[in-house]
Amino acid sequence: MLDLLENLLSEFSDVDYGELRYHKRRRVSISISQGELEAAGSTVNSGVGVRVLHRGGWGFSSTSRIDKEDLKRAIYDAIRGAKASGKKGEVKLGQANLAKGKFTPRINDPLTDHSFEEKLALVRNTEDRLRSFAHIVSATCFYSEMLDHKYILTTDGARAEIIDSKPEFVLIGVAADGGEQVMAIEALGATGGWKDLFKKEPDEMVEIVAKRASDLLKARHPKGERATVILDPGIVGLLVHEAIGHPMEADRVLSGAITKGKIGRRVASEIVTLVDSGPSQFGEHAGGVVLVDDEGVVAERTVIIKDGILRSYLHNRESAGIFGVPSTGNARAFEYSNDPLIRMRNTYIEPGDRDLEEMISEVKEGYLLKGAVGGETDVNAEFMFNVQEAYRIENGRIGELLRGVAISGQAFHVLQTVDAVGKEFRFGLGAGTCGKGPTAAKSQPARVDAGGPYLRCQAIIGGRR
């Protein structure tokens, strides 16, 4: 395959830039809910995406037919598209550390060493065990994996072979008592193999979900107020990905995001450093690991906020050229037939030096929040996230568990109130995908991860009136 693509690079001789991206993906998906099999399948698809830049115009084409003549036709289609788009002004690609060689993550116990039947039995048995608890009225268990093999070649020097392996395992339980219902979730996501995913055993996940759901059924709702809160790494991850990370993507900056024009300005507390990294930092196997992006750029560590000061946006090669900086390796395409977009990888706040117990002991009145379960954000970085568990803190001690809690605020204002950063670090967003695109119908999913340490800050707690 590499030799075939290498020989085809000569077809780009009369354009400014050409790119060939071969991508083969094997997907497995298994879902069981209420004892019923909802999905169980394995698919393989492959093809080549072609991008061309000529006199400021881009062209894109793709084909699933991997032979020389069909690939030539796809190249000519992309070239015609670039030329037909007309001159839109000079497009200068930013400098980049172009990848050469083979790139593969560390894989402990390959997924292919475990049969489809084994994976199906694990999902079935885990869902059945959770449903056996008397207070659990609904249970769902889901397993999926994506195994990728890519070759990326560009006319300016990228020659990369990339291997990737991303499994996930999700368990959801709903408990009920009379007319009251609560939901509890545990999810695992990783880049790596079977043992890299199951650092927490499925039986342990069952016990956690069943107990959390039982405890939440007995919990009261909080009052709404602005309060001191300590966010766990999962909620920190959701905050920095959804409300902070997206406005740092350079295409959104160019479209007028709230971060536009703020390089060099203070946007967070001086004890906050925010990073987006291709490799897994502070531990291996984060779910959003990207070793080489889909423009053939080595995906390194990008410091977005350093000691509270905004230092960098996230770039592909075109936006890097516009801003006059090197590419950060954030161009990602979901499949061969997709045009790369600027996407996050592993986004996190770096750990500090505080113990969680010490952070709690200094709070007279506040909340310890654990377990993000999604929410909403807008273009102004306003957010509202639902929280699985909220514990009252009174006079430096953990108090009662509360339920139905939401946290909200303006993300940058919240980061400016951070007065303590914990030293315990964890990724917590590796399961599921993040969507992005010009419309919902054209949105591309991407596997990402996000996390950090425990953070103490100020936010609005929402509860039942």
The other form holds:
Amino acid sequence: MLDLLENLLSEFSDVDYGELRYHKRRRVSISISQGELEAAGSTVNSGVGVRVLHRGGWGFSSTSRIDKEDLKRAIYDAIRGAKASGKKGEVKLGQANLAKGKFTPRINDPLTDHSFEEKLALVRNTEDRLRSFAHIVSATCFYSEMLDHKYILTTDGARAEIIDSKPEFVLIGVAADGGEQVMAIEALGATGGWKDLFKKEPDEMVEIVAKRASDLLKARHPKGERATVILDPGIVGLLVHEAIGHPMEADRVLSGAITKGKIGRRVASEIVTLVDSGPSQFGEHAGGVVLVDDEGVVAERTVIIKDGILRSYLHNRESAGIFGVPSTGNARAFEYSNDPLIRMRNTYIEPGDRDLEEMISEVKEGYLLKGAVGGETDVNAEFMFNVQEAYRIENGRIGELLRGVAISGQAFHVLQTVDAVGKEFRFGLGAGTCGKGPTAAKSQPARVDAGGPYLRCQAIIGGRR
Amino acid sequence: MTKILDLGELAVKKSLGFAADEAEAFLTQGREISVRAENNEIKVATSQVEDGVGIRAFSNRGLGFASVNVLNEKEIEEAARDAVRLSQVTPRDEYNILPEPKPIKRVPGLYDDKIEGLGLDKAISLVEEMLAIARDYDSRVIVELATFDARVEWRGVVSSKGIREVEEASHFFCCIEGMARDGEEISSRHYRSNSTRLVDEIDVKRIALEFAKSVVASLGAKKGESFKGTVILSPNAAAELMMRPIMHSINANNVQKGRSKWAGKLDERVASSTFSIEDNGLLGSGAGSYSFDREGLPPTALKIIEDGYLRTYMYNTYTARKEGRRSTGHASGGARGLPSIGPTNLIVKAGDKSKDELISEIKEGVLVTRFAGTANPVSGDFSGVVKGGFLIKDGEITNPLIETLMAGNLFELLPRISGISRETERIESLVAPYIRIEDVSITSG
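Go ahead and give the structure of the form predicted together with the partner chain, now that the form predicted alone is out.
Let's see the whole complex now, leading with the same chain.
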């Protein structure tokens, strides 16, 4: 395949830039809900995506038919697309550390060494155990894995072979009491093998979900107020990915995100340092690990905010050219048939030096929030997230568990109020995907991860909707 | 196309050869061109070719599935082997039986051969036309995104029960999104789209003009007051707010798993008597129509809500068997996954008053043309932002409103529908009128 692609590079001789990306993905998914098998399948998707830049116009084509003639036709289509759409001035691609050679994340205990039967049995038993609790009215468990093999070649020198392995395991329990329902989720996601995924035993996850669902069922709703909150690493991850990370994507900056023109300005408290990294420094097996991006650029550790000051946006080669900086290696495509977009990888706040107990002990009145569920963010960085557990903090001590909590605020204002950064570090967003795309139908999922230490800050706690 | 059917036969034969009791192959071959403009300029022209086959095998009532996007004998054999192997180790489920064939009636107007002559140049000129119309209407208009897609796809189903169907369909889609900017003032963001089966029905002019008018009209927005009162949803807003929870609740899989608010509510009143909704996959040239579903069965014209009464759910074969009934022909999905359940063309029945009459009867209320928020499809709770809202006072539309919050529960709103317009709009595969609802909470920011 590499030789075939190598030979085809000559087809780009009369355009400014050409890129060939072969991507084969094997996926296994198993899902069981209420004792019923909802998915048991294996899919293989492979093909080549071709991208061409010529006189400022981009063309993209893709094909699942990968013999030489079909690939030549795809290249011809992309060239035609670029020529037809190119009416603007030149686009100068930014400098980049182009990848050469083979890139493989460290994989402990490859997923292929575990049989489908073993994975099925694990999902069945886990769902079964959770469902056996009397208060659990609905249990769902799923496992999925994506095994990738890619070659990326560009006319300006990238020649990379990339291997990837991303499993996930998710357990969801719903408990009910009369008309009221509460949900508890535990999710694992990793880049690596079986041992890298199961940092927690499924049995332990069952106990946690069952207990949390039961505790939440008994819990009262909080009242709405602005409060001192301590966010757990999972919620910190959701916050920095959704509300802070997205407006740092250079394409959004160019279309007027609130981060525009803020490089060098203070956007967070001086004890906050925010990073988006392809490899991951803390927790090698984070779910969003990208060694080489889909433009063939070595993915780096990008410091977005250093000590509270905005230092860098996230770039692909085109936006890097516009800003006059090197690409940060954030161009990612979901499959061969998608054109790369600027996406995050592993986004996190660097750990500080505070003990969680100490951070709690200094709070007279507030909340300790745990377990991100999801939520929404507006373009102005206003966010509203639902969290699974909210513990009252009173006079420096953990008190009552409350439920149904939403946390909201303007993300940059919240980051300005951070007054303590914990030293424990965890990634918490490794399962599931983030979607981005021009339209709903063309939205591309991406496996990302995000996390950080415990953070103490000010935010608005919402009661029931 | 016989090639698809031959490959389907091969997949089924191989699966039975690997000792499956039953097997089904769903195949697709698709081509698409697409042009996208961003920030008032053409950004990228795209073309795509993709094939796929999904094989479902049952062994001793155990289920296995495998798919591959390369249609050659070796890959199909590999996928068949995988599907059968998985079906031999998954738990037995007595409802795992493929459907018997049923007569298929061809839905007219699903394929337009004019697509063959529609190339990238024409697609680019259509997007440029959208940009020009929107910008010429008013120079304050900013088009953040405009796209045009043209797609042609063969779908085929072959099964060991004797199903053998194939169909070609074309699909055209355009959309435009953005805002208006006047000095420092930025309007709320608006979106219009159009989805058709026939080239001549693509109306980029109308979409672009409606978009431009709506963003300009929403300039000069004023802050409203928080109130509880009458809201009238445009067809677009009705689609955004109401359809997802309704579709979720009428999906038999959700009903059977206790995830539907409408479980056990058949023949009960769930909406006001003016509200009727039908799903019709047989609609000629309908964007959601097909002659056969993901399992090779014909769709039916299904009255889901009739004069406010819930009459039926939507079924595929598996969920239908669980209740000892027949599929309604709503198996949905592609080659990459198992058949799920989804609507075809959802049609909300038109009322007898005009939109203007409905508005003229409102003393104080809000016209909502776009809703951006989240709705919990299980509980029906929603909250979000009214974009493109207009204040109505004494029967007249007065000023646009600054984005305001709207929250409530959809299932509580349906019985409070007080009027449905004569006028309807097709929004992709949905046909919806203006819908007037009483006692809705609106919170001014």
